[in-house]
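The chain below stands alone and is given in structure tokens; this is the form predicted alone.
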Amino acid sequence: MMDFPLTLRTLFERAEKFFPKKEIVSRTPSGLFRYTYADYGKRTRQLSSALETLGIQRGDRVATFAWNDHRHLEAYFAIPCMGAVLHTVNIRLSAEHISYIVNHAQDRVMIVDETLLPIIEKVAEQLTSVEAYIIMTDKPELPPTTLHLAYSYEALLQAADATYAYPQDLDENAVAGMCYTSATTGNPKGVTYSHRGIFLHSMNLGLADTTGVSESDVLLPVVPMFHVNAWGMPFAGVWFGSKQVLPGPAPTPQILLQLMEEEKVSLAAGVPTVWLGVLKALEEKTYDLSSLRAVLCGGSAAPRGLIAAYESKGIPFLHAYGMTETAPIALVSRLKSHQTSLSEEERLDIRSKQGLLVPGLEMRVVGENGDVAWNSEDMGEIRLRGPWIASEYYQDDRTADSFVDGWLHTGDVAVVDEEGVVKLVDRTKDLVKSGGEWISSVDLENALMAHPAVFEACVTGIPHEKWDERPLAFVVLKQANSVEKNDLLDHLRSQFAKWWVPDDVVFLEEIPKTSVGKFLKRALREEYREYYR
């Protein structure tokens, strides 16, 4: 067979001859911008040009912090395809690791939105290795800024050759992205993603039983494009020509329902807590989501609830699993056609489930005594390898503590049903040890937000002096004073074994979440260390 180079301008390529008349729809400050495919190629080869200009090369690294919008999909591809590597940076990140990152990564271009230029200006002296910034802003002229050689996105790319033709001869395992964890503890680790590694991902998200991303669809994706490559969906969505809807600065689930309505959106993608605030606002306003074939949820565990408050609006939905290092898709939970036929809260069981690993990958389910048993009841660490998953962390000794013998340790514990559905049951940090038994927080937190007063529900281990530690559960309610914390804890009760039911329940008006939108658990435990003592 042909030695076919497997790179990302054999995706954008395509989207260019096949797909010039489908519709990119892009939310910015000066409202809802829309163009095809045929203008986003034009763009997308000045922007390239424009880089080249400036004076990147193959292998270095361009820096992008932005939003999503027509000008981050654009620098998607801009920057891979010229044999450059794409970082996307979290905008939600500290100062102090968004120098670190930018620092390790050495990007020598940072490509800025507008409406983020704050957050970068405090940070510019210890961004050692940026050479240059490209503000991206729909106004006709460079915004004021402090920062040093500033140029204008659009100015660039007025001033650049729209016909600039890509290199043929990119190697497949050359680096075409990077993207950093969002760290709870100690600075984050880079995973890099090669083009082979996207090229196949991609591939596989348009499969009938992952995703099923096709040319028919419409893309919303609110997963932010910094956070592992916006799970795939910019990547496929140009590869099959699919129209995209991208949200735009700060979008309010009022926004996104908008947008979905207006558009006529088919599928959309974001984490638990968007899909909360989204089922918050349907319950205020009635919006037509007859387009919706399903929401993609992934980023942590969904509540069984929000699941079943999705179905019974008609918007099926589509739980998925996967991190940073896997880039991201690793499981997705799909009924098997033998299970169709089982009753609504039989398919509810497995569909709350993370699922079953998508086709190309290889899994392991690792407990204390080797491989468990899929028995649904013991517990084990998930080991992923695969085409598109990474190998090492970048330029980072931590690479031993998670990449053992061409396995990646996922440091997720889960149980395995006699089908082979993954049920992640915690992370290995945030399971409560008490009494020397292993109590699962996700599935406390999910019954929790069960209860129809329950909006926000987290629980973690909390040091206690006669059982090492004991679970302290903490609500968010849609309604203050709504329930009392008896009523929730009689609620654990009639599910869960005495030892397993938290021993007290806090209310907050919020809890605390990390950049892309997790609980940030230890902050909690950090906070309420004392509580049981």
The other form holds:
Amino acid sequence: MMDFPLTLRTLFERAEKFFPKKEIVSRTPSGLFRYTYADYGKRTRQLSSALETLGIQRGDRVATFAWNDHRHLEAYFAIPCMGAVLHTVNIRLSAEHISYIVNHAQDRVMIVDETLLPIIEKVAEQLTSVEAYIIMTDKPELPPTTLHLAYSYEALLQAADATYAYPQDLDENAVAGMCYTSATTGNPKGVTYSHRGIFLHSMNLGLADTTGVSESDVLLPVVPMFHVNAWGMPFAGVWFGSKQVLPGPAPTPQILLQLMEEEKVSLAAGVPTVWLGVLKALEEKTYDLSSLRAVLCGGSAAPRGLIAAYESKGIPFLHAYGMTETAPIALVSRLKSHQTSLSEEERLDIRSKQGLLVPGLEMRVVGENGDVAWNSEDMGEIRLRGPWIASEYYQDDRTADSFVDGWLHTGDVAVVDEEGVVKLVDRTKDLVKSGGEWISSVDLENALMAHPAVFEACVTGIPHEKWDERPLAFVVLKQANSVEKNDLLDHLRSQFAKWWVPDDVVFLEEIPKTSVGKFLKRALREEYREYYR
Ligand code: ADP
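Structure of the form predicted in complex with ligand ADP, given the form predicted alone:
Zooming out: every chain and molecule, the one shown earlier first.
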């Protein structure tokens, strides 16, 4: 058969050819903007042409610093299709980490949302490799900025070639994109994505047994485009000609609900904290969400109670697992056909697990004595390999810690049931080690979040003189003072062995979150490290 290169050009040109009238909707500071894949195609080619005029060549890194909007989606294809590398920079990182990753990646051009200019202006002096900035703004003129050299995105596009032709000879193994992931200690680690990896990952998103993205979908990626390519949704959406709804700067739950209702969104993707917020807003006001065929949730464990709450509203909840290093989709929780007749509780049990390995990847779960038995009890680390799994950290000597003998060591500890369904127990670094025994913080959090008074809960191990570590629970209530500490502990005592139950509960107004909305356990562990002393 033909040795046909799997590159992003194929995805992009399909949207141009077959779905020219399909809509992309983008929430911008000046309101909702709509256009078609025909216009999208021209502007994407113009952006490539403009970048070429600025001197960008194959292999050069071009950074984006942007929300989920139509210009960012243009950059998503304009940069890799011309052979350059799309480096999505997380807008919520510290100034120190932003300058580290931009310099480490040696980004030559940076494309910045106007609303995010102040962040980049503050660090610009440290960005030694950046030769030019392109400012994405709705206004025709360039906004005032201290950045040098600064160009207006729209002005550059106007002067550029809308028929710019993409190279046919790109190597499928060439790097198309890159994203940095946070490290527990030290600087972020870079992960690069090849054309081939993104191509196959996008195809996987289209499988009926994974997320089933199709032409008839209206996609709403709430997960940021600066984080693991918004889980690949924008790539798959363009390829399959799905309508895309991009929620723009800092969307609130109300904004998301309004977009879902008005644009008839069928598949929306975000981390659990997003869906917790949306659920709360849904309790205050009703919206017509009849078009939603599923809510896709990953990034941290989706609490069972959250899944149940959505399903009770008739909204199917799709729980998935992955990481920056896996592009990201690796596990998706769906029932096998013979499981659909199980009781509601049993079905929920399965669906709150992280799920089944998606076709195309290989997995091992390895414990102290090698591969674990599939008995829902023996714990081991998830190890993965496959065509969209990273093979290294970009120019980083920490590669050897995670990539061993052709396998990615995820650092996630799991058990596997007799059907092969994986249940994450914890991240290695989040497991609580009490008196030599392991306690899963995730299980405790899930149980707490299933309590009707609890909005969010996070459990972490705190140093303890006698037991080494003991769990401490942090809880945000839906309504302050609506429940006592002891009620919550009793709720846990009824479900767990005595020694699993946290020694105390701390009520907080908010749980600190990471740049992508996951609980920031590290911060709590630091702040409360003397709590049990
Ligand atoms: P980080 O959060 O470290 O910046 P990632 O976004 O790549 O980087 O996070 C990947 C990690 O998130 C996984 O290793 C796993 O611990 C966690 N994770 C992802 N999806 C799930 C899920 N469905 N359930 C539990 N944990 C998850």
